[in-house]
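Below sits a lone chain in structure tokens, taken as the form predicted on its own.
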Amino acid sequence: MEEGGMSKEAVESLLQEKKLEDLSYERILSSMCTYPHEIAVYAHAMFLESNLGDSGLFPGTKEMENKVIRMIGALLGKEDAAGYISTGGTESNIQAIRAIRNRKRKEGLRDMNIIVPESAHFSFDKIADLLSIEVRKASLDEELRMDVNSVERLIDDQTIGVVGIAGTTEFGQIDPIKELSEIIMERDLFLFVDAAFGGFVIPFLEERYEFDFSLEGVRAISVDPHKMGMSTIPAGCLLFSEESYLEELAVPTPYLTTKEQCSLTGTRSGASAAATYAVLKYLGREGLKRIVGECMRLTRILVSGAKQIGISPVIEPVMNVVALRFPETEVGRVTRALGERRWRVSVTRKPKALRLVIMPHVDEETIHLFLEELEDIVYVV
């Protein structure tokens, strides 16, 4: 830090320099984030100083958060769901499991476990460490969905909950949430649906899927507005079927304007809540449906083009996530070659495949250019 500081112009120059070092989204096909909608950017800037951790000072921002919870709750089958705007899927996942862990602790249970699919996000490895509970991983079926038979074999007297994924990070697959709900209801367990990506996609797909609060067994859902919801980073959302689960997370806040706080973070961005409120009000369901529809159209173009050059998907895409199958020894070479041409893609774990996410920043010209370069790379001798 300079003793006397720098001029505004000098700082702006430094910022521009660093911005140029960042990648732009145009050739990024590996990210589940995208450019936020311009109305979200406008709202975010307007509410930069608001802190929902002390929401009595910012009642207008708090009212927007409450309305966002109702809007997303209604989208996911329960308008009166309880929850808050989090920093994203990782925080939401931690808090959902923490809520049921805290409840079971009060009931006297000490050694606990939850069951997640092998395809679960890596945040559940953090949860095992942070919450000191065992995370058991159920196997997947041929369609890379959570195997319900594997789940039933893993359940024991220390099991407190099961996690199903609605839009897996690597393959975009939807676990059999309805079947999981039936298992949960028989055993009085906690069913949490990680819909961080799929929550703003699945309701707008042509095919109908049962995955949300319309299923009686679903107790909590996470969804990220900063992904397909077109909001600014960081904007996640955690919803519970009952207010009582949120109360399991409450701690007293004696020197703030509120009596207690349920979020994991103390200071909490009101800007993210405002951005999410603005973009949901602006786009409405029809606007979100158009965005998802365009992403799915481009996904179909990508898959069709890949098949024409002899590359098939690991599974037929359920949503705008594609995993292209290559011989395992070829995946690394193809990924490196694409990187040399400034494409950013990623690789799945099992089975190993080239992973592509078709977000709103991707257009048809980009898809065709990518396919041309992919074909060139694949057939290089």
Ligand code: 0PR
Second form
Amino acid sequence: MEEGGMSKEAVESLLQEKKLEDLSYERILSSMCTYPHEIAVYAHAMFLESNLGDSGLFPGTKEMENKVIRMIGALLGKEDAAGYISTGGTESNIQAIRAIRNRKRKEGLRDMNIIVPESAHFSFDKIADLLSIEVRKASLDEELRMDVNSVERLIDDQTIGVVGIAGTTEFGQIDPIKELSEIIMERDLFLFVDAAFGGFVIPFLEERYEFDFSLEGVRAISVDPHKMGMSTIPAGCLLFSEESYLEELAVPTPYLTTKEQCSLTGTRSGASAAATYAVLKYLGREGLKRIVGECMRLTRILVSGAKQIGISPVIEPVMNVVALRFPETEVGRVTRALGERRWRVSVTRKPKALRLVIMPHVDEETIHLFLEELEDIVYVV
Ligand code: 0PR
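Given the form predicted on its own, corresponding form predicted in complex with this ligand:
Once more the chain from above appears, this time first in line as the rest of the complex follows.
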């Protein structure tokens, strides 16, 4: 830090310089984030100083948070779900598992475990570490969905819950949530659905999938407004089927305007809560459906274009995530060559494939350009 500070112009020019070093989203096909909607940006700027960590000072923001919870709850089959706006999928995952861990600990259980699919996001590795519980990984079927038989084999007396993913990070696949719901109902376990990505996609797909609170066994769902919800970062949303689960997370906050706090973080962005409220109000279900519809249209163009140049997807895409199959020795070279042409793509773990996420910042021209360059790279000798 300089002793006397700098002029506003000098700082602005420093910022401009750094902004230019960042990538713009145009050729990013590896991200689950996108440009926030302009109405979200407007709301975010308006509520910048608002802190939901002491929500009694910001009752207007708190009211917006409550309304967001109701709107997303209604979208996911339970208007009166209880929850809060978190910093994103990782916090929501930690908190969902912490809630059930706390409940079971009160009941005297020790050495607990949960079962997640092999395809689970790496935040579950953080959970194992933070919450001192074992995270068991169930294998996947041929379509890369959680294998229900493998889940049943892994369940024992120390199991407290099962996690299904609705929109896996790498393949955009949906686990068999209905079957998982049946399994856990027989055994009185907790079923948590990580729909961080899929929560704002699946309700708007042409094909219908059962994955939300309309299934009796589903006790909690995570969905991120800062992914397909077009909101600003940081905005996740954790919902429980019953208020009592949220209460498992409560910590007394003696000198604040509220009596207790259930979030993981203390100070918490009211700006991204306002942004989420604004964008959901503005777009409505029809607006969100239009966005998902366009992403899916482009996904289909991408997949059929790839097939025409002899590259097939690992699974037929369920949502706007595509994994293209390459020989294991090729995928690194293709990724590097695409990178040299300023494309940002990623590589899946198992099976190794070229992963592309078709977010709302991608347009049709970009898809055609990408396919042309991919063809060039693939057929270079
Ligand atoms: N659950 C699922 C199914 C996810 O896909 C993700 C993140 C999370 C939980 C964790 O969410 P947060 O990152 O909000 O805590 N999936 C993306 C990923 O790890 C996140 C991402 C977004 C990565 C933008 C890169 C990027 O540029 O791939």
